[in-house]
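Okay, so here's just one chain, in structure tokens, the form predicted on its own.
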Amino acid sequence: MAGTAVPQAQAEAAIGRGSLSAPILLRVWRFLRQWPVLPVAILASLVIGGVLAPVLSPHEPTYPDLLARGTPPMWMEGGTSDFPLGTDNIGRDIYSRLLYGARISLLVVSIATVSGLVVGTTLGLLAGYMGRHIDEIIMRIVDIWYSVPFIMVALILVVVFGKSTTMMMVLLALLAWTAYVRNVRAEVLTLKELDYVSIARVSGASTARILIRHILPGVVNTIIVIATLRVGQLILAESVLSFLGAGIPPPQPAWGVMVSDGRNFLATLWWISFIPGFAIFLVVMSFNFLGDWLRDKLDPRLRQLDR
């Protein structure tokens, strides 16, 4: 019996110091379910590199060093820390054109987004509050658009107005609003309804001040995470138009432009095309998981689910 007690005290303290690392595991699980790190983490990113690009970057991004074009990244044979991602056909630095090319798209994305966002809800408000012959013109608008083949229409209006930053701006503008009209409308038709707005109809406040006072504060939860989600979805359709050359005109280095650049090359210099694409699978994925995270945690329903 005194044999077999000391290999059982044995396998208790092993369980026991096994265990002191289990809780700290669970807790950071937990915690990186709970909150999105990653996520955050590879925005904010996105963010100082786009913002501080002059000062990041080491090398001219559409400056070509004929004598370095092919470089490898660092970590490759024959790779160097004086172009850390390595160069592309015509040696241009892809790190420096990978921290401007975030600059870019941050710039259009954001303008596209709030002119999306602002026509969008806007004609939702509408639509749900009004209702009728106002609601019928605007939803059959919205369907209408939806049928149209956005990549035709962009490319029949770079042909006609010429590539440029603002040409590309204007298409993603037209591109993100109709996803807050259905969404938003939704939302105020069951809004209007309620006890607060007919007292505020009752008591004789406008059109402009109920939607405005009581209605749109109501749908800001529902926007919000509409807007986190089309951001992503801007990404990648400015990533697409440049890649088919509609979007913004090289030099500049977005990164649609960057993935086209290396597209004759994946054989041999793969890390042109893979570079910038594997940034556009991190953002596009950060900003549908901060999407999904907002949502849950902005929508009462599916809080009440997590308890």
Contents of the next structure:
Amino acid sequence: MAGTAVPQAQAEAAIGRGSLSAPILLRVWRFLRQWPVLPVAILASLVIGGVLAPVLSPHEPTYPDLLARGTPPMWMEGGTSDFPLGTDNIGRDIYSRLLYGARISLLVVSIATVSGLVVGTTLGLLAGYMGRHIDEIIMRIVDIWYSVPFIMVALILVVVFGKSTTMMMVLLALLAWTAYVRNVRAEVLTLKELDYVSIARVSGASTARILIRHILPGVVNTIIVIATLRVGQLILAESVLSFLGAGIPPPQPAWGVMVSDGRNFLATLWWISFIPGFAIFLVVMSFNFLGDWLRDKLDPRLRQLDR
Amino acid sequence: MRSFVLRRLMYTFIALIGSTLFVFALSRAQGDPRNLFISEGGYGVTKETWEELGRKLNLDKPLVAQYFIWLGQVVKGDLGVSVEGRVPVARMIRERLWPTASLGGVAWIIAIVIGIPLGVLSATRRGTLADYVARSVALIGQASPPFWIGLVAILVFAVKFGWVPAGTRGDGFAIRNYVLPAVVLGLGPTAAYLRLTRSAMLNILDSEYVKLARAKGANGRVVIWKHAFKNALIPPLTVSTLVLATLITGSVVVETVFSWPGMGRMTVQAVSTNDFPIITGAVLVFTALYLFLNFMTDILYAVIDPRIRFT
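Switching conditions: you have the form predicted on its own, so give me the form predicted in complex with its partner chain.
And the full complex, kicking off with our chain again.
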């Protein structure tokens, strides 16, 4: 539509005159640039879809409707609104599987994030505050952990202990914890030199009390930013392992498994792989966006940190 | 400088020993190694042959001794034989090392050649079309699952247009076979280099010495390439660890997607058939490769940036 385009000169003039008189589209654009509306909307629908999957999904996620197999998404020729995103090669509804897959991802990633966060933050607090030997030991362990390729650790652990949803959570927690240690430690090193911490110490507060009451609140922003930036990476790692057959065991509809299922039908039933992969992409991008935005708002110093 | 190299060497060594301990512990946790050599349920195996096999595999010795015997074999290049087909794992890896290394190398070169200049461009021309293109590349490269990008690339360029072959490397070194897998594998590292170069460049262009150079009348190009660029290279160099990890994960995924006859695909196949000797061998080789390359980049980093030697 030609009428909706905002000519450059007009747009620039509008900026000069202040936001109230700016054309509506420009105001919308500015609003979208200032607030992470789209990422939040995508993530909100992920959470709602995942939590309400049993209510929202029209079909059983693992039920193969053999008569309807290979139905394309509804906007394509031959698609029906009965299967909004089509069905896979054995007739399972992709939309329902996507919702249940969101449920699995949410469960796995949130548990892994919380456990990685708790362990990592605790170690970071200890390393930063106690210093000396404890610091040295913790940081060397982190260094060594960084120097081993994660995918290899994950694959060998899966072969030894078998793949399961629990295993997936453990693996992701193992991937998550290190980032907290390094950044929390760095933060604590500055915080512990501040006067209010010294005062707490001379007035006889115990180490645990100082760490929890006086230092922890100072690193909360850092933790929130890292967690948000990290979640996207965890979702990506989960999907990679599931794709490789070392993650969530089928027939559970993890997104990575769904992409892998469609590999052999790429030339004909391309949507089986494309749709779940695109969903992963959107979700990871939203988390990255939100993380960047939070970082700029809460803790711009972390900008040097690149995961 | 010397003490820095020695210290890095020590860390690398500790990590290497640590990973062999880890692999050995897991190989024992996985069950009695004899089970790999006999048929399901132990049919036709007498107590004598079972114990004979145990002696042959040194299982009658203490665990510590077993570790050192095993380590000695690994150092000599004996990684055991695969469960399926009884092929020496070392030979399997040797055959697949070149396809994996060459694909990873090409992808790495692509990432450096595209990521770093695009990062500079994006920083020096903020808000222009080039900047938006660069940032979109970074965004996509960071957020997209590599297997999905690979499948979409196959769908578009091989299936729809038929420009490049969809799959295997086949025999010999044909450049067209490398195009799709290498670009897909290089996307993540490209994004990493791009982001870091961009932010480093922005920081440096804002620094006092660049402002001074500008104030003294040095022309734009000289300031960017002579004063800023060299220092902006340091952060991308430091993430080589991250890039390497991305490349290793990526090669496992990309080789699976493109049916590439390399180590990554071999590992994934071994995971699905529970072929334990192959997996331990692959993990050891990948880890050693990773540690070695990390060590090299650490040294390179110290050569370029003298400040790092004293930390």
